[in-house]
Every structure is written in structure tokens, then in C-alpha cells.
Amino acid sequence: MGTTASQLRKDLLSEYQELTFLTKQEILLAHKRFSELLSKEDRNLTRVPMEKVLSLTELKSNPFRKRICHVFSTSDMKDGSLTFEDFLDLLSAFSDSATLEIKSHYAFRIFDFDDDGTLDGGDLEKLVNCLTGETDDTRLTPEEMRQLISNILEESDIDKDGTVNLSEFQHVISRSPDFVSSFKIVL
């Protein structure tokens, strides 16, 4: 793949077209913000580790910044590196266009510390960490997260087993109006 906008080939971008949310000049600018984030020597490689990709403005002050790239990279590290195309995923899911049930699936997936498909008690105290800080000042007492998580249980989990499924806080975030305005990044 090349290195600058102009050197995208016509087939890929319209094949990128047809496989995301974005449109030809947003996909244009995401390949040059992308080739940025390679130095000269690494203009070969095909994965951006994920130290430079935190460094984007869009994402230094998202406190998910790590998770984001964990769920979106394809690689087999499990490094949070992202190729291209990666990148475009991340970018299409986080986009205007991207559907209410697009942005929910990753949104759930980011929120799954764990990985293992159910928001459980570790993943809503880490996500409350991630939304609230974990600075003295911030960081709510032991008492005051399990009252947190307790009530956040007691609204989403439907079937009672003690953890959101998928499904779950699907309906929970189909009842947030604002979600999918405030679910973005754009470059």
C-alpha cells in the first residue's frame, strides 16, 4: 500500500468504499493521517503499533483509547497494532453514517475488558474507572461502585443471570438518544 493519498489505488478505494461507512475523501484523509503515523524507515511495515495511533489528537483524550485499538487490530500479538484496513473499521464504526446496531456491537466489545462476551462486575468497574478517572479525587469508594454496578445490573441485565449481554445492552442503548451522535471520531 502507499504512502501517500494519491497512491491508493482506484480499485481499493472503492472497494473501501463499498465496505464501510466513509466516503472516497474520508477514506483519502484517513490513508494520509495513517501513512503519518509511519516514520520514513517504517514505510514498509503494514501495522502502525499502537503507541503511535494513541498519539492521534482524535484519540489522546478518549479514556478507551487502548481498548479501541485492542478490539479493532487484527493482530495475532494481541498488541493493539493496527494495518490499514483496521484502522478503517475503526473509523467507519466510529463515523457519522455507521448504524445504531454497529456502533452498539463495538461499543459492547470495547466495554468487555475481558473479552468473554458479557459485561460482568470487573467490566462495569472498569469502565466507571475509565469514565471517572482512577485519581483519588475521582475514584468512587468500594461502596459507592458496588451501588453503581448493582443499579446498573438492576436496569440492564434482563434475564438476571448477573452480567449484559450483547442483546441486553442493546436495549439499553437503544433507549440513549444520544449515543449514536456522541459514539464518533472524526478525523
The other form holds:
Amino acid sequence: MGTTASQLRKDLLSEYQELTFLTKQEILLAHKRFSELLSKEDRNLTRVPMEKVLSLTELKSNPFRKRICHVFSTSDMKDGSLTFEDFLDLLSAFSDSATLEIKSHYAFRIFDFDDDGTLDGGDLEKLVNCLTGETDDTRLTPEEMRQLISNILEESDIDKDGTVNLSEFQHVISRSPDFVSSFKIVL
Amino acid sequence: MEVVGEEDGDTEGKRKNGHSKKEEKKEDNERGEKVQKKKKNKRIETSSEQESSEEVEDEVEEEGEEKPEVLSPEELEKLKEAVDERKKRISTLRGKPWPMRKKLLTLRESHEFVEKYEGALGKGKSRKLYAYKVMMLKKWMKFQRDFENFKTACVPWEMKIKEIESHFGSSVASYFIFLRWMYGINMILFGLTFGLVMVPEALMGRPYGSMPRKTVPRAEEANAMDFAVLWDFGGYAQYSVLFYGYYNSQRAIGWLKFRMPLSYFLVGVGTVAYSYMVVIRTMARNANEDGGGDDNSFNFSWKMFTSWDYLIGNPETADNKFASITTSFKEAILEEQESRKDDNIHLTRFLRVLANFLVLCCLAGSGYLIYFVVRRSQKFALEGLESHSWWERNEVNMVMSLLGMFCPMLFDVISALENYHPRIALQWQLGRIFALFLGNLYTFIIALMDEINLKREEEEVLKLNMTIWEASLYNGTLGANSTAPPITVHPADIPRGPCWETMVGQEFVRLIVSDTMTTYITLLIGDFLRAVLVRFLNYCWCWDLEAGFPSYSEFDVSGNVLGLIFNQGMIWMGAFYAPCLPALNVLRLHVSMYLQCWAVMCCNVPQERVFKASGSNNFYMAMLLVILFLSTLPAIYTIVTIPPSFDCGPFSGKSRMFDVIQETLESDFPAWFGKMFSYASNPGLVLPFLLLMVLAIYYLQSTSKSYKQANLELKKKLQTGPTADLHAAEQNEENKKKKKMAALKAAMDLEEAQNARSEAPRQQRNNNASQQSYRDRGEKKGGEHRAHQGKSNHQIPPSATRPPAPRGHGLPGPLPGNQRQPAPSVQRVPNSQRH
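Alternative state: the form predicted in complex with its partner chain, after the form predicted on its own:
What follows is the entire complex, opening with the chain shown before.
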């Protein structure tokens, strides 16, 4: 249907297979889906703007979709647009065979809303608000929010500096039995 | 990000080193062997400019791929290390959280390096071999990768499961993944039984009708082809490769000399062994990934960081998930806040005891019911099955299936009395259903045992009758002395023993079939019909059917998983006596997959309370293991204790089924093998071996306990934080310093004492005082030890202003020692050093 997108070169394909956790079919499928996102006018563009990426069914209902785009985007303008390689990075980190280290590393960056390298109270509050949905009746009261954040910091903040850094985060996540199976996106 | 920055610097440094190692220097033709080519010698420099190395690289590339002839061993070693390091980097690239561009660059650079210098590593004659090895290795890796791709492509139903995941989340999808895994196991079992038991007998064994055991008896011939009889697995179905009784006990059949009885026995043992291996391997893998689940230490953090299911792609499901996450947050906060209100703990306890009592009554009642029904069916069988209605003929199976359907609902109602937390209630529910199924199964088996005994008595009687019958055959045709021509009797007319093994096989097959039918009908009525009614009657009903009473059903993950596990248990139990069971199960699972996938997408709604069923993954595996063990017990018991029927099956004529092994050892293996085996099975050898294993288990148990202890301690250390460690370290340092001070003081005192003979006592006192003050100042500070040093260094100048001249040979003392330490530039270290 329509013009076929440019084919993926064979040597690139084998390199991508070595560098990601995806199989050949998954990479080809990703290429197909990515090409569909590029509309006809910007055929020669290599970057897909964030809105188009967010229209993918797998990301549409995800409360962290914007953060995901920002984290994997390598654009200089920080606008969350993705090239095909960024897209592959995304799928590789969220794939079934990715290691716990990769997943926890990217999860940390996704949850770090202000990109300062630690999860402080503000990040955690935004995180909770994302998780409880957008409507008002599902949000937590400020009192509950405060209680929740203090509980979380008590559990995870080992050096008691008021923030959760990457190694503390990875320590918490590595004990969880559900993380690897829920942190998955499959095309 | 700091982390990425660090790694950037790391690779930069590594890249520099790599380039340095790539430096080559042209050499003159000193060696003299190859005059035409220019020889280059590798000179490994530890530091070089990147530009010069690039220049050299260009030169190298211009001259083409020339490999130097001679390399000194250390250089060879270093080169090998470099190449290995590059290879390792290539293999770990995909696990690095870098952007793709960077990974691609590193990959290409490393590949270039490896390709260029790999060939140089082999020298002389072995170079060709080395190059060959390298090429084979590359091909092998490519093959492995393609094979992995192929394997993933082969996995069936991937799209279906992905759709279900996106609509219902991972807990419902976990049931289907479990189903698919079971399907894989059953395929292998099917392959074993079909390929090694059914096909050889069908192709190479005696054909139908050539032996009594392979022919439908004359009495049953009339209706052997009726559908009703076939559905019941009688008639032609009974006298076929599907059941035990058809197989001939001839030791070797066909031109391949296929050992049929041996194969039958070994396949039976092999299916069980394979199942054990697979289940335990999966359990071990799950246990590894679990990481020893700490259920309550990170409650809130896990809820925060891991509760969102990224597979969800459906807005409705997402809304549900939001609601459930919010509820779980609020609940957890409440639980944390409020103290346990034990307002009426006695009432709660009483209610719980009452509930358990009721459940026990239920279980006992269902067990008795099954026993009663099986006895009745035996009575019916004696009277002849035709005189009874369909219900009475299939009573046992229907009763078992119905019990399996209604009792869990009853348990659910009873558990409302107990007032447990939902997750605990779910565990109790699962435990009770498990006990129910187990009880039913074992009652069924006991009843079956009774029937077996009955049949064996019948067999004895028949054996006696056989001799009489044979005599009566010859009676009419023989003269007294003449040798009689062998009388040909049609196999269908020969009286048969009641083959108890086939009877057992038939019972299991009927049970499975009726169970399957019940499941499908429940699915259609309970889920589909209900959904249709709710959907269409809603227009003309008083209250909202969709939100109110019936509404759409949710997918019951645990109930379905338990059903699957128990079905598999029945397969394991009956597979020895009915080789067709794995084939039947494969068919059943195949149909189940499609039917349930359709039903779930069409009639079910996502669950409201979403439990993390992932922790129960190992729970289900553990149940499967228990069922496997319990279901192989009866089969093993019957094999070992009950003698096989005399006229049917591959073991007919032997006194015990496992005699076939003995026979094989004697006739097919050389004599020394048999002797060795008999030595190995000597109790004198087996008992010490068992004892050794018990000791090994005890030892492993105690080491694992000590590891757990060590783990806990480390965890505690981590929890109380580096502050405690630091305090301990400071304490240590202080102690050390004190000791050092004391020692130095002692030495100095000695010096003083020596000098005091030629020195003024005033100076001595001065020095003592200054040292005292120094020591006091040093010890008073409880800060970091570096600051300690810094402080002491600050204090040095005032106390160093001692009268210098008389101390000609210069008091070595503590202070010059301190002065000489390289720490003077270390000032007070800020608090943030720990970050």
C-alpha cells in the first residue's frame, strides 16, 4: 500500500542485530512501522516528530510516553523526535531479552522528570500523578502524597540524602519480581 | 548524565590505547627472508599522539594488508590481549545504555581492529589453521544468531498473546503463556509415544485380527463400529494401538528387530523423567530471576516503580489500571497509618475456624460422593452397561467434573466469612481447590484399584476356564492316539481375559474427555451466553445488567491454571496404560488455546483488582511438581506390584512388568555388562550411595543457610548506611592513631631521657607540654581522619618552633614524621565526598 519505504541495508541490519536485543524480524517490523509514521511530504526526513511517535498504539495509553520519547531522543533541540536508530534503542531496552541493568538504567532516566540525575521529591510527585491518572477523582490528596513520598524515601534512600540515585534505584528494582516482566513493549 | 559522562571518558581513554597499539613502524629488510615485501614490525607504545598514529594507520592502509613475519612473544601477547579486549567489547555492546550512533561507531572501530590484526596473530604454519578457526567461529556465531531468530519465529501464537497482553495486562496473558509451555511439553511427550510406541507396533507388529488380543471379540462385533461405543473408547477403538492391550509381547518385531516391550517400558519411564527435568529446570530458572523475593521491604517503592504494565495498549485497560493503582496506593497508605484494630479478634478467629470446618466438610463430602458413584458404576458394569441410561453410564466422570465446577464457588462464598486480605484469601482459595482436586483424584484412584483387583480375580477364574475350553475344542475332533492337526480357531472366538490395564487406560481417557467437554460447555454457557444475555437484555431490563448483578465475567486466571495442572496430572498418570493420551492432550490444548483466546477477547472484561500474579509463577510450578510426583506414584505402584495380564499387552507372560529390563540385559548385552549391573544394584552398594546423597543434601542445606545469613548481614549493613561504616572506620583510625602516638611518645621519651642528661629540664618540659597539647588537639577532633591529619599539620608550625640549635642531631620525634607525610595539602574534606 503506497510507496515502499527505503529498504534496510543488509550490513546495517546485521549490525543492528549485534547491537540490540532484537531479532531480525523484530528489526524489520520496527522499520516497517517507523516508515509508516513518516508521511509522504517529509519522505527525506530522518526524524519523526514526537506527536507521530505518540500515535503508536503501544505508546498511546502509556502515562510515561512523553518521557520515553525525551529519554531516547538524540535530537539537539530536545523536542523528543526520534530517528530510526533511537526507535531501535527504545525497542531494544523494552524488549523481552534486555538485561535488568539496561532496563533499570532507562527506567531511572524515564522517571527523572527534571533530568538532574536523581529522583527527588518533585520527580516522585510527578511520577505518582502520572500513575494515578489525569482525572481529579483518582488523584491523591496532598496529605496522602506527602505520606507516600516519605515512605518511599524511607525505603529506598539508603544514604539519606533525600533523593534516590541510580544505584539505590537499581538496588530496589533488582529485588522486584515484577519489574522485568512489566517493563516490556512489543510491537 | 554523570554515568554516561564517565563512560564517555572511559572509551576515550580506551580508544587512545587502542590507537597506540596500532602503531607500526617500518623496518628495513634486516631479516632478509622476504625481500619483496616491506616488513613492518609492531612496536607497542604506551603513549602516543593520536595524529601520528592516524598517519601511521594511513601508511599501513596504503601498503595493504601486510602481515609482519616475526613478532616477539610479548608483543604477540599484548596484541592478543588487545584483540580479545575488542572482541569482548563487541559482545557486551548491546548491554550498554548508549545511543545507537555511539554504539555503531564503537562497533565498527572494534571490528576494523579485530579484522586487521587477527590474522597476524597466527604465525607460520599454523596461520592457515588459525585463520580457518577464526572463520569457522564467525560462521558459527552467525549460525547461532540465525538459529535464535528461527526459534523465535517458530514460537506459535505470539500475535494472539500479544493482543491479549495489550488488552488485559500481563497476569491474564501469563495463563496463555503457561498454556503454550504445556503445549510444548505435550508435543514432546506425544513425539515419544507416537514415534517409539504406536508407530512401530502399527507398522511392524502383527496386523489387526491375527491374534486374540488384537481382535474385537465375537460377542461385541455387532456394535463395534457404533459411534456411541467408539465415543466411549470401546469397540474398534479399544482394540487398536491406542491402548495397552493391543500390543504384542514378542521380544523383537520386524526386520529392524525393534524391541517393542523394552521400548514401551522405557518410553513410559522416559516421559516421566523428561517431565521432571523440564519442571525442575523451569523452577530453578524462575528462582534465579526472583532474587529471593523480599515481599515487604520495598512495598511502596515497588508499587511506585514497577506497577505500571507497559504492555497495555488499550485505553480502557489503562483506565482500569490507573484506578487499581490508585486504590492500591490508598490502601497501602491506610494500612501503614492505622494500627491494627483488634476490636473483635475472637469473633474473627471463631469465624475462620468455622470456615475451615465447613470447607473440610465439603471436601469429605465430595470424596465420599465420588467413592459412592464409582462403586455404583462397578455394580452397573457387572449388570451390563446397555441396560442403563447415558447418565448412569457416565456418572463418575460427570460427577467429578461437576464437583470441580461448583465446589470452588462454594469455597469462595465460605471465604467471605474469613475476612482476609485479598491476596491471602486468594492463596487460601487456591489451596482449597488444590485439596479438592487432589482428594477427588485419589478417591478415583482407590476406586480404580478396587476394580483392578476385581478384574484380576476374574482373570484367575478365566484361566481355569481356558483349559477346560481348550480341552472341549479338541474333544470333538480327536481320536485317542492320533496327532491332531492344529485346529484353527478364529481369534475373535477365543475367550479373553479382562485386560485390567486397558480398562485403566480407558477410564483415564474417558475422564479427560468428559473434563474437556465440561470445561468447554462451562465456557460457552458461563461466559459467552452470559455476555450475550447481558448485552442484549440490557435494553429491556429494569436495572443495568452491565454494571449491576451479572455483568460481564472476568477471566479467572488461577482457576484455569489449576485446571490445566490437574489435567496434566491425569495425563501423566494414564500415559503408561493408554499411549494415546499425550496425542489427545495435544489436540485438546490446541483447541483450548483458540477457544479461550476467542472467549477472553469476546466475553471478558479486564480485572478490577489486579494482583501481581508473577510472584505466583513459582507457586504454580511448585504445584505442577507436586502433581507430577503424586501422579506418577500410582503408576509406579501398579507397575511394581501388580503382575501384568496374561493375554494382553507387551508384558504378557511375565511375572512383573520390569522383568523386561532383566530380560534385555541378559539377552541383548554382553555378559560382563549384566554382571556389572548386578553388582551396581547390590544393596551393599546402593545403601552407602543413598547415605552419601543424604549427607550431601545436609551439607548443601547448611552452606545455603550460612549464605543467607551473610546476605542478611550485608543487607543490614547497607540499610544502616555508610555512616555506620564510617564511624567504625573512624573509630579504627583513632585507635590506630592513639597507638601510634603512644609508640612514638615512648620513643621520644626515650630520646628525651637520653637528651635530658645533656639538656635543660625546662626545654624538656616545654616539649612535653607542646606535644601534650598537640596530642590533645589531635585526639579531641572526632572528624574525618584526613581532616585530622590536616589539623595536625596546622598545629605543627607552632610546636615545631623548638629551640633548634641544641638539638643538634635533630629530634626526629613525631612531628617531623608528620611533616614528611604527603598529606599537608589535604585540607578538610567536604561532606559531599560520599556522593
